[in-house]
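The chain below stands alone and is given in structure tokens; this is the form predicted on its own.
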Amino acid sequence: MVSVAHSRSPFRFHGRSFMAFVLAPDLPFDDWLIELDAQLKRSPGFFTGRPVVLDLARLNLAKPDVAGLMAQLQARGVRIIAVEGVETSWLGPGLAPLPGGSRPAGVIDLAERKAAEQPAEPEPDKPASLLLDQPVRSGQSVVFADGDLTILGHVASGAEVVAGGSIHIYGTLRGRAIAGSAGNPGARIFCSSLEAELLAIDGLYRTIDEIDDHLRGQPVQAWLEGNALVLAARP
């Protein structure tokens, strides 16, 4: 009899990376409920399927405000994900788990590593802009962190552009557009016609209730000032 050896696939994690929404309250808490209700208001949609992180970090809890808080976030349809900024020990079935630190997402192969690994070879240097020659779709989400995001076309009601630096679009805004999202103040918003649902610049925003009637349908740039989101006609 003869015996085959079969050789065994090695053993796989992937890993995923997704943008995550983080919610920072401010005590009292009931004020910024009240807030956050008059924003769910304004946009019924805005939390809708979106992963949210809690920071907790700034304020001195006791578990039950915390558990208090979650039960009042979940009832108003927001997708916990992860806590910052709480005991450890309090972490239990009705509590979201701390998130861990961030890396790459990617294959890990636990297979037996070679006796003399090659020396890594540099990355590529990454492109400072992307430029999409095509509209953005409802439902489609467009993100590029690593710099500007030039768009030729329209960006559709339902659809929702990311940049970590600035974004121009060069038709029609109707989606959300979210730029400076990798913590960059100076970024900004240009559009050939606005209708925006959301404008967000470095966590600050503004939904299509806040925005000047005048302004709407016209070539607009958005820009921070301080802790205001500013936004003006193109001439």
The other form holds:
Amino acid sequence: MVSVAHSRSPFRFHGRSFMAFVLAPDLPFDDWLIELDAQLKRSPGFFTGRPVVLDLARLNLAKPDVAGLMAQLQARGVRIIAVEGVETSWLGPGLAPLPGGSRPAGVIDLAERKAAEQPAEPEPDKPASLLLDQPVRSGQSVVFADGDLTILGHVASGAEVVAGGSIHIYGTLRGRAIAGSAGNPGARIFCSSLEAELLAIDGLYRTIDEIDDHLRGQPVQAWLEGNALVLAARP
Amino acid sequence: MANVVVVTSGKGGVGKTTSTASLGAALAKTGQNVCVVDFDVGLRNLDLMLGAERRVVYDLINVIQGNAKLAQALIRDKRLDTLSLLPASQTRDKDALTEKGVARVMKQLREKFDWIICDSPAGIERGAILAMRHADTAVIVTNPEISSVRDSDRIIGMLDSKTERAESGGDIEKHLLIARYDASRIARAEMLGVDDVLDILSVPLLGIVPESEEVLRASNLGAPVTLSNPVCAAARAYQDAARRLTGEAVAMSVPRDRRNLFGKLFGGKAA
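Switch from the form predicted on its own, shown above, to the form predicted in complex with the partner chain and output its structure.
Below is the entire complex, every chain and molecule, led by the chain shown above.
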């Protein structure tokens, strides 16, 4: 077995999703703030340590209104991390740009928070692996965060497969494979023929230019050894 | 039963319109009723390929918007009375295509014809999606080069997810047509070989059409190559592909590099 270890500084990037509360104020603000204060009196500390996104898309606001509202909320200890629905240039540099494609998660009523604080029922068992019997075509992205991903066909150039666990590809890997996406250094990538654009495990990645020529077109597995992504031909 | 075929590719300039006209004419020559539909609204070309550009009065958009009846917009070919054209509009754009309107026109066409061959615009946007939407069968035209192959791969993914058949849990029949095949450039490894293309796309092969002067001459004449010069290599490739579309088993021949033989005899310069 030929194994090639690259020593590179452990620069890592991870994809991770977080839950943020979205506050959508109503006009006029004075009334809305009174209501908010009343709610806060009932459950003080609700906003402590919680990231909040302010949704102003439904309101037609001028720049000073937004600044005023932000100040009012900050005075109540509401930690705003991003604002939706206003000109980005109105906001200070401290706020994060909000990526598109957020998923709404329902309205949360402050009054019902007591009940929600009780431990949630155990989630039903999720399947620990996903099998695809179709090739993954260019432009397609398969994301399976809960476990191993097995693909019987090819992964095309310009396609992307992401798994929380290991990735097994029985065809040729020409696109990107990202294993251990949720922070699993034990994940591995296997493919029957390596032509990959990018391989990543637990945030450590390598592009095709950093993959030795003699491994191209070979059946290969990739894993992590410390802070190095190791590739080796499989017998 | 009518068969709706979409001729698609993702990338532009690979030979979709030429293939639509040539396959359509080849099928019509066997006596089946064929309608070729130009979905390239705003950049129509199929009328030119069929030499019908001066006969366009009403078009697909007029029919979709209810300003003309389907029968008014259909143009029957002068050489083959089993071949009809539904032209695109040149003065509009793809936004004029509506989902409902296209569905209605395709339903009407199914009642009239054995084969409806839709010439898709390039790209992966609205026009291309609506052209493939109602298809039973797809002919994916690709050139043996990596950009074309990757775009075709993208389109195949969309055929498997955005068509009516795919959405209802069914399968769309897919065929690969390799066009502009240049054996000498493939021999010099300037282009991908057939095996490489088939391996990447994993779709069964419908035919291999050689790069040919005849195809260019035919489109300048306003006649599909299968009508203007049915014995040339490209026309024969299209005729074989049309027979395979109807389910006939026809042996596949890979176009040879004709220059090789002469090259060996005369030292490379003969054509």
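Residue numbers count along the first chain shown, from 1. Rigid core here is just the name for the largest C-alpha set that superposes within 1.5 Å across the two forms. As the structure is a computational prediction, the values presented were derived from the model and not from experiment.
Annotation for residue 26: C-alpha shift of 2 angstroms or more between these two forms, rigid core superposed.
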